[in-house]
Every structure is written in C-alpha cells, then in structure tokens.
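In the block that follows, a single chain appears as structure tokens, in the form predicted alone.
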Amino acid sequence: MPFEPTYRLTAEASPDGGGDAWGNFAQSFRDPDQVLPPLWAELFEPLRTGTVDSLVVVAQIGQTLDGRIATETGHSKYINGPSGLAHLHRLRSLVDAVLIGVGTALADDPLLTVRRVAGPHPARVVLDPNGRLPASAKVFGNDGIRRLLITAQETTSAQSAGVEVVTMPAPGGRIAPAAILAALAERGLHRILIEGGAETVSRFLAAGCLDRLHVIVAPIILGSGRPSFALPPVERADQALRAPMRTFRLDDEILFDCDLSAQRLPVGRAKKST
C-alpha cells in the first residue's frame, strides 16, 4: 500500500489537546443523525457503528520502530509522544468502556480516564481471572465512573465499593475474548477499547475479536525489549494476516489503522441485511 498519510493531528497548543473542537466532535460522534466534523471524521467514522454485530471493538498499542512496547525491565513511559498519547485519550472519550489486563493494571496502576482531550470518561474494565489486583488500584477509584472486574468463577477477588464483578468460566485460567465481549454487550457496553497490555491485545486479535487495530509507531529503536504482539506462529510469510490499512500522521509518529472487520467473529446482536 502506498504511504499516503492524510491525517495530521498534534497535541496542539491547548492543554486538553483540542479543546472545544474535540468535545464537540465526541458529542456528535454519539448521535447517529449528526454529520461528523471533517477534521477527525476520516479516522474515527469506522468506530461509530458496528458492521458485524452491535459491537465495535478497537485495540490500540504504541510501539517503537522495531516493534517494542517497553524495555526489558518493563519501562515504557513514554515511548509515544504527546500526539500519540492524545490519540489514545481521544479513543477513550469515544468508547463505552476501556479494557485492560491485570498485568497492565499491576505494572502501570493507570487511571484510564480522559485527561488530554475534552470528552466523557469510559467505563473501566479489568480482566483479572485469578484475583491478583488489590482493591486499592486506581482503576477501581470511586469517582462516579462505572467500574467492572471480570474474573473467573470460584475466584475470590479484592473488591472496592461499587465495582461490578462479572464471573465467567476460565478454562486453563483464561477467559475467552468472545465471552468477555458478549458479557459487556449484555451490560450495555457496545463500543469497546482494548488498551493493553500486549498479551491482552494479542489474545483479542488472535481470537478474531477486533474490528480495528490502531498501532502508533514512534521513531525510536530500543534494540531489545518487550514485543508488541505474541501471536500463534505461521509457517510461511504468505500466511501472514494482511488486513486493509491506512496510515495517518501524528507529528513525528505514524498511526496504522488496520481494518480487521473481515475476520471479526459475531458476538453481539447480529447486523441485519437490508
């Protein structure tokens, strides 16, 4: 595919990375009768409504030029620059829920709130089959935003007040991505951001549970470190996943917007043909 970046957004001069312009966009995004403002429409229009079923599932990952998300010690702040981080917060402001695995929750203790742009906070979801995350984790902070813990049946988890606990079968200690999405859909959460870490994103990708994948590549080379993806091996290069994709410019970083809808398995309410 020819390299033709068409999207160029910076962190911009305002502290919230776009101010009222993005806030207005986020509001229009949720109204199906509204035509989206053109500045961000090209990139975010595909996240507006599902094409396979009632869900839209997007994953985002930031990496180096050589495919690393962190050093060998796990340090990753910040591989991506201000524009890449603003993009992540834009995604958060457009979805119903943001999901992370327990490894990311333990390593980074993230807030998962929208801070770098204007817009609403999503529900926060942690995938923790074995009950490893303490109740004091920031993601469970009682700030009025919906919080969910997805864990295995029979697991005893530390619970914070108001956190919704969703217990699910976990054969081999793993909960199936499709089952997770179905459980979120049942609870009214239809637009989902899979934010990390690499293992969680990889599992949703391998299971055919992503509509889009956003990969932001920073112009740095670590040489060694933790890889972006851990997927089942293929024998030959022509067996590799070759999804339609577009490139967009974020200052000195490149965003790859990968369309995975052709391989997405239906897990929510199926779309009806007209």
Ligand SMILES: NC(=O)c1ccc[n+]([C@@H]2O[C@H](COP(=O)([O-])OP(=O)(O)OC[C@H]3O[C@@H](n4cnc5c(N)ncnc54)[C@H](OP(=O)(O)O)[C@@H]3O)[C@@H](O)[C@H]2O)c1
Second form
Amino acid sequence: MPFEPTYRLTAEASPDGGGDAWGNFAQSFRDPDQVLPPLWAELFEPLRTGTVDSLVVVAQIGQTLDGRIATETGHSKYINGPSGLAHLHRLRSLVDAVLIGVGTALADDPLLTVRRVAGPHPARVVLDPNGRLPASAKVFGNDGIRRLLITAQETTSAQSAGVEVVTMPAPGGRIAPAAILAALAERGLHRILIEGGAETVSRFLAAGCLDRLHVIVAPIILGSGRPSFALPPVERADQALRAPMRTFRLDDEILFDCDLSAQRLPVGRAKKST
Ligand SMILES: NC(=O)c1ccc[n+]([C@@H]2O[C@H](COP(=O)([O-])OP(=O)(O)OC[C@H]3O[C@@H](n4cnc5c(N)ncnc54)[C@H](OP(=O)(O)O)[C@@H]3O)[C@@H](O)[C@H]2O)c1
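Shown: the form predicted alone; wanted: the form predicted together with the ligand:
Let us now look at the entire complex, which starts with that chain.
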C-alpha cells in the first residue's frame, strides 16, 4: 500500500497552537457529538470508537532508525525528542488506561501521567505476573488516579494501598492479551494504550489484540540495543505484516500509524460499539 501524504503535526498545527487547548481537544474527543478539528481528526479519529468491539487498543513504540527502543543496558530516556514525547502524552490523555510490562516499570520507574500536554491522566496498569515490582514503584504512587496490577493467580505481590489487583491464569507464565483486555473492559476501561516495552507490545500484536500501532522513528542510530519487536519468525520477506499505514511528521521524527484493525480479534464479553 502506498504511503499517504505526510502531515506536519508540530505544536503550531495543534488546536489553537498547542498549550492548554489540547485539554479541550481531549474533552471533545470523548464527546461523540463533537466534530474534531480536521488535521487532528485525521490522526486521532480512529482512536475514538471501537470497530470490532467496545475496545480501542493502541500501542506505541518510540524507536531509533535502526529499530531499537533502548540501549543494551535498558536505558531509553529519551529515544524520542520533545515532539515524539508530546505525542505519547497526547495519547495518554485520550485513553482510559495505559498499560506497561514490568520490564519497563523496573527499568524506567515511570509515572505514566500526562505532563507534556494538558489533559486528564489515565488509569495505570502494570503487567507483572511474577510480582517483581516493588510496592514503592512510582507507577503505584497514590495520586487519586486508578492503579491496577495484573498478576498471575499463584503470585503473591507486594501490595500498595489502593492498587486494584487483578489475578489471572498464566499458563507458562503468560497471560493471554485478550483476557487482559476483557478484564480491563469489565472494569470500565475501554480505550487502552499499550505503552511498552517491546515484549509487551509484541505479545499484544502477535495475539491480534491491537487496533492501531504508533511507531515514532527518531533520527538517531544506536547500532546496538534492544529491538522494538520480538515476534514469531517468518520464513520469507513477503510473509511480513504489511498493514495499511499513514505517516505524520512530528518535527524531525516520523510517526507511522499502522491500522491493524483487519487482524484484531474480538475480545470476549465486550459488546460491539454502536
Ligand atoms: N522507546 C520506547 O518506546 C519504550 C517504551 C517502553 C519501554 N521501553 C524500554 O523497554 C525496555 C523494557 O522492555 P521489555 O521488552 O524488556 O519489557 P516489558 O515489555 O516492559 O515487560 C516485559 C515483561 O512483562 C511481563 N509481561 C508482558 N506481557 C505479558 C503477558 N502477556 N503475560 C505475562 N507477562 C507479561 C513479563 O514479565 P515476567 O518477566 O515477570 O514474566 C515480561 O517479561 C526498557 O529498557 C524500557 O526503557 C522503551
């Protein structure tokens, strides 16, 4: 599929030149009666309503030109520049929940709040089947925002006050991404951002559990480090996943917006949206 034109989504192109106006956009985004500003609708409208069921699941990866999301040591602050990071915070402000794997929680100790743009904070979800994350992790900080820990049934995790613990079957140490989404939907969380790392995003991708994938390519080459994806091998290049894709310019970075809805599997018990 040919690439569509590249859009320049710099701060100047944002509603009213960026700043607090993004907060208004995030509000309009949640109101189905509101028409979004055209340039921004182009990118964000697909995240508004589920096509397969009530869920919209978007993953993001910020990578180098040579496909790395972190150095060998796991250092990744920051692969992306200010525009790429602003895009990540915009995504956070539009979703009900942001989910990370425990690898990212341990390596980065992130807050997962919305700070680079105005807008509401999403619920924070950590996927930690073996209870490796300490209760003192910043992501579990009690700031009035919902925090969830998804863990294996047999695991005893360190408990932080107010964290909702969701225990799930984990045959072979793996919790089925579709079951994770269903559990989040049952708890009222329907628009989900899978923020990383590579393993977590790859498992959701391989399981057909993503509607969209946003890959932001930064103009740097690490030459070594952790790859963006780890998917089951294919034998031939023509068996590669070739999803419809659009590109958006974020200053000196390029956002690839991949439409994975054709391979998205319905999640049990979630109703199709109208
Ligand atoms: N550039 C970026 O956009 C970006 C974004 C996020 C993170 N990062 C970087 O990525 C690195 C971390 O990535 P990572 O791939 O090593 O780790 P990760 O994806 O953050 O976490 C992986 C771990 O999460 C658990 N997990 C994930 N999916 C699971 C499932 N379906 N069922 C059960 N458990 C599941 C497993 O924990 P167990 O090992 O306990 O089984 C797994 O080993 C860090 O260096 C971080 O800085 C970069």
